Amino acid sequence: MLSTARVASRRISSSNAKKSFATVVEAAGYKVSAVDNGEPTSSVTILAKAGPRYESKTGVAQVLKNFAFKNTSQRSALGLVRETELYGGVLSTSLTREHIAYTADFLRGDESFFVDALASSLTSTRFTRYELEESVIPAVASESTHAISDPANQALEIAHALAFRSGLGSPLFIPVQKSDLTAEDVKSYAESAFAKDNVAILGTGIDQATLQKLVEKYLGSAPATTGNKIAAPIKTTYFGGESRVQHSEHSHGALQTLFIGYGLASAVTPELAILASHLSTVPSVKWSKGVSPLAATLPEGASASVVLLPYSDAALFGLLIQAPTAEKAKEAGKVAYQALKDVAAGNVKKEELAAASAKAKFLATAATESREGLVSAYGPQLISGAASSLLSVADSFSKVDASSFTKATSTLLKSKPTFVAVGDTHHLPYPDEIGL
């Protein structure tokens, strides 16, 4: 009975894993798509292929997503702000290392004004010295300095340095006093990252057909490039390396982080999701220690956490170790690299990796249950002209046996290593005393 409650459990109705986005149109030019479970509230987001990976100069990206809903040729950054809370809705912008996106959330029947209110800000923002220097630059400076402050996101960004070097490597957060960039530089990328061929538009919870219309009324007189294309991504290789950052005086107190990661210069593979569904010490029910091989073994006071960031044609894997002293983190970073080894060497069950293949199916759907998870799922395809659904991800899961489990980890663990240490680093190890 259990066993055909557990099948029965895995079974993904036709309907769900068949879901993605309607069919992709042409609108004005732009990609768009949408979909529409009859929700109350809307959702519109448009996505660039203009994250740091293919700025023209270092920062100009996070510069640009700081210049967002700023004076246009339509309405002034006040007018914006005061029109936009008398509908109730909600602008915001989010930067990746490949995708910078403006998006805006509203009640069902205010779709008019906010797509407008896009358009307006992706084809009319003023890019004004004043604005620069005044509101955007110390936003960058203020958003940086937190980033920054934070040990993890800190180990994260000299991990993807060492790992890519440039493109994928180029940093999301730019120093506090980079001020060498101009209203004009930042227009000129604008202009190129905002291409037609280079951005999809995105809606949920609103019909695609209206979602055309609105597309068509607003941006249709919309240049197909005012600008120099967008630059070619340069073809990413791995490199990995060791760093290690000594805190600053204000910084006294914060958790000693180690990063032991690998990259792959290609896409995410179901392996690698696996992985990291099988190392991950976050329970499946609440107050439990879950049955992670980390989850038992890690010192008291000390946590890993898996990361596993993917992108277009690279993914990062590590282990994000945390602890409150040097000791307890080396032994912690022992822990988790002995986890790896042991996956290597085949050494996990037959229900482990069960058990961690339908985790990771579980993650990878679930994802797409909310707005940010679709955007960030199917975006990216939507550009690219690719499409995938979720009855294809799942049987990339079932597929993966425990022959290629291991053998993925093993040509993994041969690369050479991603290595940071962030903290009190006379007492950080070395990756040779955690066994790298």
Given for the second form:
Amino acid sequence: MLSTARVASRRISSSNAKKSFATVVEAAGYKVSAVDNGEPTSSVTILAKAGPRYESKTGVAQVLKNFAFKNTSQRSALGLVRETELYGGVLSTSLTREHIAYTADFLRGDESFFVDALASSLTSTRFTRYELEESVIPAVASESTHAISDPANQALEIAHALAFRSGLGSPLFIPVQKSDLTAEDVKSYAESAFAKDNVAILGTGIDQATLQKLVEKYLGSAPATTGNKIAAPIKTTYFGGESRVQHSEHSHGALQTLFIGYGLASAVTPELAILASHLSTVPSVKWSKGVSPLAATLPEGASASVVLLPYSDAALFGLLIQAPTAEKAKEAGKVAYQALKDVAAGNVKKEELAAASAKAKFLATAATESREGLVSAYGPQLISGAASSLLSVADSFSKVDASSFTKATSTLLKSKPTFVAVGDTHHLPYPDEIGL
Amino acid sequence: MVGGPLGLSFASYIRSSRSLYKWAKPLANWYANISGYRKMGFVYDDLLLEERPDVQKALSRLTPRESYDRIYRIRRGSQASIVHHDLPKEQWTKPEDDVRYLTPYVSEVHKEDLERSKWDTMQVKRK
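Having displayed the form predicted alone, please output the structure of the form predicted together with the partner chain.
Entire complex below, previous chain first.
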């Protein structure tokens, strides 16, 4: 669930749903679900609907994510680190545009300590000013700098801002120099972000009854929903636009990058997932040429990849083109966009569509096989309380035929494109030079 | 230094006993006045030994305002020392303003240092 993940659709099959996270129990006011498939290690994740989409001030979500596992009223940060090392476990956090996750991976038998550690991080972090200055802000700064130095990440950030403006368009990585966040801001955001109805606790490799008991023990004394609830998200609208940026000063020798994207103001559809698989340049057999129409006539050194970013009520689809020079990037952009237009015009053979459909189905099902994939697929539903009421993957993909696929693609291409150029802006192409 | 960065102190023991406190407090007030740092515009915590890494860390944790005020008091006191005069009476520190602003930070740093040495030297026995 990394900030830069470009994953295919995360729809899951209902037969999977029966085996995993099918039952949700309440423990101390929190929604808890766990599945035990006999793995040797256990993992507990606390997922909160508190990503940059819902943040009260710009950047506070990223700072809150970096404030995980710092001094709490029960133990100090040093004590937590040392004790975790003695037990042999991993504490980690992750941030996506919609969610913050605190995760603990540990050996079976150590649940008591690690659930306690997660619980105290959730409810009794002290948010001291000196910790913010000494450890959190430097971590945020280095994270942001490192992420933005990759022009692909920079292009995606700008694309989100153009496509969705506020909400999903809020930056994932903030430029820390301009930040004036105080520890009180982070504390008040944490109070609303970690309110009981905004959080789900998921476990893998751990028995549900055990997890429920532990949550009741360590989170039972947490106060009820306090502070101002996070405002209900505004309905996502897709806008689109164009932007050109010079490389950031930290990216030496970085590739010239173009992003040509379209957005949906609804959750990702099977047609979009099939489109992504059809155009995807990731071959099914490594080092082979693959059958993507995008890869056919790219200039040497240029690369094109398909980006499909699904959110709860929106999706961003696009082609990310990178090349060592601006001219090659322009050529590659033309070729790639032409391939997309071909699909919209209906030049997709039945066999190609079947292959893309099969690939999309596989990716969607395989995504839930890893712990991370399972949590990121089920966690959001658990928070909102909706049962796993998705159509089965097989049904949803098999319902797509050539006409609905072509129609969906051409409708997508009729919306306003999101065009981002990162690099040598004087030589990178403009949208009309690509054919947009 | 015995007792860590704040030195040896019976203050908490004296405060815990009502009669001892009643007897000791006027003596303490007299001593604080006669020692003369208030006449140079200082508060007591400006005089803490700062040439130690834990007190330096505590100083780095002061708020910008506290830090600015501390530096102002030190410069004002240095000037008074150069001209070999106390400050004019209006600038003497009032007893109610003589707040131990640095002590909480120093105690916290000292506690962290003790915890770190505890973790560094503990023996671990796995059941």
